[in-house]
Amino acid sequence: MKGVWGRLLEVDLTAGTSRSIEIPEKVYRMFLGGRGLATYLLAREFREKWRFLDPLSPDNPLLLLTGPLTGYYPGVKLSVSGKSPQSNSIIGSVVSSEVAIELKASGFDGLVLKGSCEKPCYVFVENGNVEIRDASSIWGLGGLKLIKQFNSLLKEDVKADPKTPFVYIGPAGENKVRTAAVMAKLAHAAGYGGYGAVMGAKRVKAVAVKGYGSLPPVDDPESLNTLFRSALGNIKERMKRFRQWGTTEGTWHTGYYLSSMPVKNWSEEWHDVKDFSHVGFELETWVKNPWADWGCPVACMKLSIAKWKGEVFITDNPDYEMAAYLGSNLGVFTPKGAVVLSSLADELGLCGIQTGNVMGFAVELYEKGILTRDEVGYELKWGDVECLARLMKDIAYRRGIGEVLAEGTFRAARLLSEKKGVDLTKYAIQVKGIAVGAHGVRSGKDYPQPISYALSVQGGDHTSVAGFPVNSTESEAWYSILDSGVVCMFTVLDDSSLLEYLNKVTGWGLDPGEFYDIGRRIITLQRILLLIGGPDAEWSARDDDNPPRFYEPLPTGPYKGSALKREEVDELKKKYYAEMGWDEKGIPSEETLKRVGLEEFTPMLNMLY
C-alpha cells in the first residue's frame, strides 16, 4: 500500500480505550480518504439506521482524516466529518492544520472519536499511543486563552513537544451550537457541517497529535520529487495575486464587479464602498503579509489587528467569506468592523459563514418588525458592530434569542415560523440546512451555476458546488476528490496534474475516467445519506432548489434586474439527475450504484420510495 498506512486509530471516549482499524487498499482506491472515506465508513456502519442517528448524540462518530496526498502535495489540510447537525448528512469540512501531518507521522491515516466523556476531556495522541485527559481547567475558554493555556497544559500534563499541533472548540462548540466550528490555531476553522457541536457533545475540548515517524512510502519517489518541485514553482506563479491579497480581494471584485456578494441578508449583492476592499483592509488592519501554513507556496493568509472599545482583536485577513458574511451581509462596510466580528467568531469558535448568515436573517426579521425588541432584548441594526457582537455572543452561549438562532438558519426559520404563525423560510438563505456560501448566482458572473447550491450534496457549501460538465473541474465530483485527497483547492493547478500526482504517490495508474468515477461514487453515496436524513429533517427532490430570494431580481448594481429563472433551474435539474444516473425524484438508481461499485448499499434505496 503506497501513500497511506491502511489503518485508522479509533478512540472510544466512553470506555477510555483505543484500537487500530485496518482499511483495505480497495477502499482507498474507491474513496481515497478524507470526505470520501468518511462517507463510506459511516454508510457502512449505520446503513438503514442512519435516519435515527442523532448528530449530537454520543453515537455519532467524529472523523479527523487525512488523504493519500497528505504530506506529499504542497500545503496541508485536515478533513473533519461525521453526521452533520446542520444537514443530517455528511459534510466534508476541511481546515488547515498540521494535525494531518502528525497523524500520518504517527502511523495512521486518521482518528475516529466515538462515544463521549463524562467530564470535559482532551485527547492526546503520540506515535499512536492515546491518552484521554482531564480538560476541566480549559473548558469554557475562548480561542486566545485556550491556545496559551492548552500549550502549558500539554507540556505539564503529558510532557508534550512544545510544537504539538491541535484542533479545538470554543464556547459555541461546548454549548452545541449548530454553527460551531472545529478550530485550529487562532483563526482556522472547519466551519461547514457544525462539527464543533459534535465535538462539544462528546465533551472533547481539544485533540493534540504528535508523531515522530516517517510518512508512508510512495510508489515513485524520484518522479514525485520532480513533480513536487515543478508544482511549487507553477503554483507560486499562478497564485501571485493570492499571495499578495488573499481571497480578501473578493470584497471589492466580487462585490463591485461581479455583483454576487451578500449584502444585508442577500437583499442586495452589490456595493461600491471603496474602503471596504483588500486595499482598505491592508491599509487599516494588516500587520503581517503573507502568512502560510506548513508547506503552502500560496501563502494567502494575512494577519489583522483592530482596536475597538479598549480591546484588541486579532484574526487573519479576514478572508473573503468572513468579510462578506461578517461584513456586508450584516451591513458592516468598514475593515475594522469586519475584523472585530471575525475575531470574535474565532474566539467563540463559530463558523463565520453559518453564523453571519443566521445573524443576517435575524437582523432582517427585526427590521421588518417580525422580531421585536422585547424578544431580542436590544435593538438590532445593520452595520451596528456593538449590537452585532452582542448577538453573536448570545448565539454562542445560547442566551435569549440566541437559543433559537444557535440552531442555525434553517431550524431557526422553522421554529420562528411556528411561533409567529407565518412562513419565514423565504428570508432564510440556505439549502438543506447549510447556509449558502458568499457567491451569488443572480448576476451570472460568479463561478457557481444556477443549480450549484440546489443540487450540491453539501447544500449551500460554496466549496462543493454541483455543475456541468459532471466530469470536470466545474463539477461536484471534482470538489469531492479534492476533499478526499486531501488537498487545498487553491494549490491545485488542474485535474490532469492532480491525477498524475496521485498516481505517482499510490501507483494505482488511474485513468481520467476512473479518477472522476471516484468523485461520482462519493457524491452518489452522500446523496443517499442526504435523502435518508433524519432524525429532525429529511430532504427530497422538492428541496433541490435555491433560496426563494435568488428568484427575485437584483435591486442594485450593474446587473440590476437579473435573477434566476425557475424554468431554467428546473430544466438543468432534470439534466443533472439524468447525467448523474438519478431518477426523476433525484434518487440514484440501482444501475448507477452497480456502475460505481456501491451495490452493497442498494437496500438503503428502499427507504427513499
The other form holds:
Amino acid sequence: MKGVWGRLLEVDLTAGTSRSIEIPEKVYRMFLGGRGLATYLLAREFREKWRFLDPLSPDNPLLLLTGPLTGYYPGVKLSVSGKSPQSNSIIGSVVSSEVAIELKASGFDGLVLKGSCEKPCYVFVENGNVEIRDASSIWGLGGLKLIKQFNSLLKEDVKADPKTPFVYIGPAGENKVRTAAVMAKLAHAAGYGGYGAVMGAKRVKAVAVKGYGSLPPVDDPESLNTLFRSALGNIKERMKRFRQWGTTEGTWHTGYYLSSMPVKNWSEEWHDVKDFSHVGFELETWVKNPWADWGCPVACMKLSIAKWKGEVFITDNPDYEMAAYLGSNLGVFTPKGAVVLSSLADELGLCGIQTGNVMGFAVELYEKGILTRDEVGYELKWGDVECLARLMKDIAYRRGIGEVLAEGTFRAARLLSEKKGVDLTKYAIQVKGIAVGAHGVRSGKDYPQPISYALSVQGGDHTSVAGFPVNSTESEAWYSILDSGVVCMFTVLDDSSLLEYLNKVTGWGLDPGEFYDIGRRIITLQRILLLIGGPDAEWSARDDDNPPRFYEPLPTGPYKGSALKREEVDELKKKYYAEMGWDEKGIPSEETLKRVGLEEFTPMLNMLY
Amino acid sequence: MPIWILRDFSKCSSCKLCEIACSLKHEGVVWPEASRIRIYELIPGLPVISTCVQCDDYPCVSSCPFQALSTGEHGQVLVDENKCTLCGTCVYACPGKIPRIVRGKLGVIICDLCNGEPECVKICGEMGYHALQLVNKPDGEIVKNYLVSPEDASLKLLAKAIGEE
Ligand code: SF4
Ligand code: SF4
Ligand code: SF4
Ligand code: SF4
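Next up, can you give the form predicted together with the partner chain of this protein, since the form predicted alone came first?
Now the full complex is given, and it begins with the chain already shown.
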C-alpha cells in the first residue's frame, strides 16, 4: 500500500485498551480516507441500528482520520467525524491540525475513539502507544489558557516532546452543547457537525499525538517531489490576495459586491461599512501576517488581537465565516467587536457558524417580542457586543435561555415553537440540522446554485454544497473527495492536478470517471445514513429544501428584490435526484448502489421505503 | 567562506515547509522528525525557529568521545554515521540541545547547511516568507544567542504580541 499504512488505531476509552485495525487497500481505493472512510466504517458497524444510535452516547465513535494525500499535498487537514448530534448523519468536518501528520508519522492513518471515560481524561498517543490520562487540571479551560497549561501538563505528565500537537474541546464541548467544535491551535475548529459535544460526551478533553517515523512511502517519490514543488509555486501564485487578506476579504467582497453575507439573521445579505473589511481588520487588529498551517503556501491566517474591557482577545483574522457570523449576522460591524466575539467562541470551544446562527435567531425572536426579557434575563440587541458575549457564554454553559439555544438552531426552533405554540422555523436559517454557512444563494452571485444547501448531504455546510454538473468541481462529489483525500480546499488547484497527485502517491492509476465515482459513492452512502437519521431527528425529501427566508426577496443592496423561486428549486431537485440515481423520494436506488459498489448496504434501503 | 542562516521569527509563518524540504533533501521522504531545522509553535501563530547556529567554538565537536563530528568548509557540523554511537554526549554539550537522536537514524542529526545550498532557506524564500536568509557567518559568540529554549521564547513572543510587560 502506498500513501497510507492500511491501519487505524482504535482506543476503547471505557476499557482503557487500544488495538490496531487493518483496513484493506480496496477500502481506501473506494473511499480514500477521512470523510469517506468514516462513512464506510460507520455504515458497516451500525447498519440498520444507525437510527437508534444516540450521537451523544458512548456508543458513537469519534473518528480522527487522515487520507492518502495527508502530508504530501500542500496544506493539512484532519477529518473529524462520527454520528453528528446536529444532522444525525455523518458530517465530514475538517480542522487544520498537525495531529494528522503525527498520526501518519506514528504508522497509523487515523484514530478511532470508542466508549467514554468515567472522569475527564486526555489521550496521549506516542508512536502508536496510547495513554489515557487524568485531565481534571485542565477541565473547564479553553483558548490560550488551555494551550499554555496543556503544554506544561504534557511535559510534566508524559514527558511529551514540545512539538506535540493536539486537538481539544472547550467548556461548550464539555457541556455537550450541540454547536461545540473540536478545536486546534487556538483558532481552528472542526465546527460543522457538533463533534465537540461528542468528544465532551466521552469526557475526552484533548487528544495529543506524536509520531517519530516518516510518512508512508509513496508510489512515485521522484515525480511527486517535482509535483510538490510546482504545486507550491502554482498555489502561491494563484492565492496572492488570499495570502495578504485571507478569507477576511469576503467581509467586503461577499458582503458588498456579491450581496451574500448574513446580516441580522439573514434579514439582509448586504452591507456597505468600509471599515468592516479586510483593510479595517488589518489596520485595527492584525498583529502578525502571514500565519500558515503545516506545509501550506497560502497562509490565509493572520494573528489578531483586540483589547476590550480590560481583557485581551486573541484569534486569527478572524476568517470570513467568523467575521460574518459573529459580526454582521449579529449586527456587529466593527473589526474589534468581531475579534472579541470570535476569540470568545474559540475560548469556549464553539463553532462560530452554528453558534452565530442560533444567536442571530435568538436576537431576532427577541426583537419580534417572541422571546421576552424575562426569559432571557437581559436585553438582546443587534450589534451590542456585551449582551452578545453574555449570550454566547450562556450557550456554552447551558445557562438560562442558553439551555435551549445550546441545542442548535434546528432543535431550538423546534423546542421554542412547541413552547410558544407558533411555528418559528421560518426564522431558523438551517438545512437538516446544520445552520447555513455564511454564503447566501439569493443574489446568485456567490453560491449560484439554488440547491447548494437544499440537496447537500451535509445540510447547510458551505464546504460541501450540491451542484451541477454532478461530476465536476461544482458537485458535492468533489467536496467529498477533498474531505476524504484529505486536503484543504484553498490549496487545491483543479480536479485533474489533484487526480494526478493522488495517482503518484497511491499508484492506483485512477481515471477521471473512477475518481468522481469515489465521490458519488461517498455521497450515496452518506445520503442513506442521513435518511435513516434518528433517534431525535429524521429527514425526508420534504427537508431537501432551503430555509424559508431564502424565498423572501433581498431587501437591500444591488440585488434588492432577488429571491429563490420555489418552482425552480423543485425542478432542480427532480433533476438532481435523477442524475444522482435517487428515486422520486430522494432514496438512492438499488441500481445506483450496485453501480458504485455499495451492494452490501442494499438491505438498509428497506428502512426508507 | 562560512555561511549562516539568519532567522526572523516575526516573518516565519510557521508553515514548516523548511522541515519538509530538509527531510526530503536528506532522507528522500517526508519525515518531519528527521528535519535538521525545527519550528516550535507552542503558542499558535508565534513560531520559534530552531536549528544549529554553527557555534564559534563548536562544543559539540570537541565533546564527542568518538570523533564522529567535524566541521566543513561552510562552517557546518558534519556527522560521521559510521563513528557515531548515539551516546548523546554532544546533545548535552550543545548549549541549545540541537543535535538529535532520531529513531531509525544511525547517527545524530545536525544541520549540514546542505553543503552550502540550504534547502530550507530556498523554500522559505520561494514561498515569499523570507524568514530564513543566507548570510556570511557573523564572528564570535553572538550566534549562540539564538540557542533559546522554545518554551521561554514562545512566552516572550506572546507577551510582546499582546503588549504585556
Ligand atoms: S519555511 Fe520559513 S516561514 Fe515556513 S516555517 Fe520554515 S522558517 Fe518559517
Ligand atoms: S551522539 Fe554521536 S556525535 Fe554525539 S557525541 Fe555521541 S558519538 Fe559523538
Ligand atoms: S549549535 Fe549545537 S550543534 Fe550547532 S555547533 Fe553549536 S553546539 Fe554544535
Ligand atoms: S540548511 Fe539544509 S540541513 Fe540545514 S536545516 Fe536547512 S535544509 Fe536542513
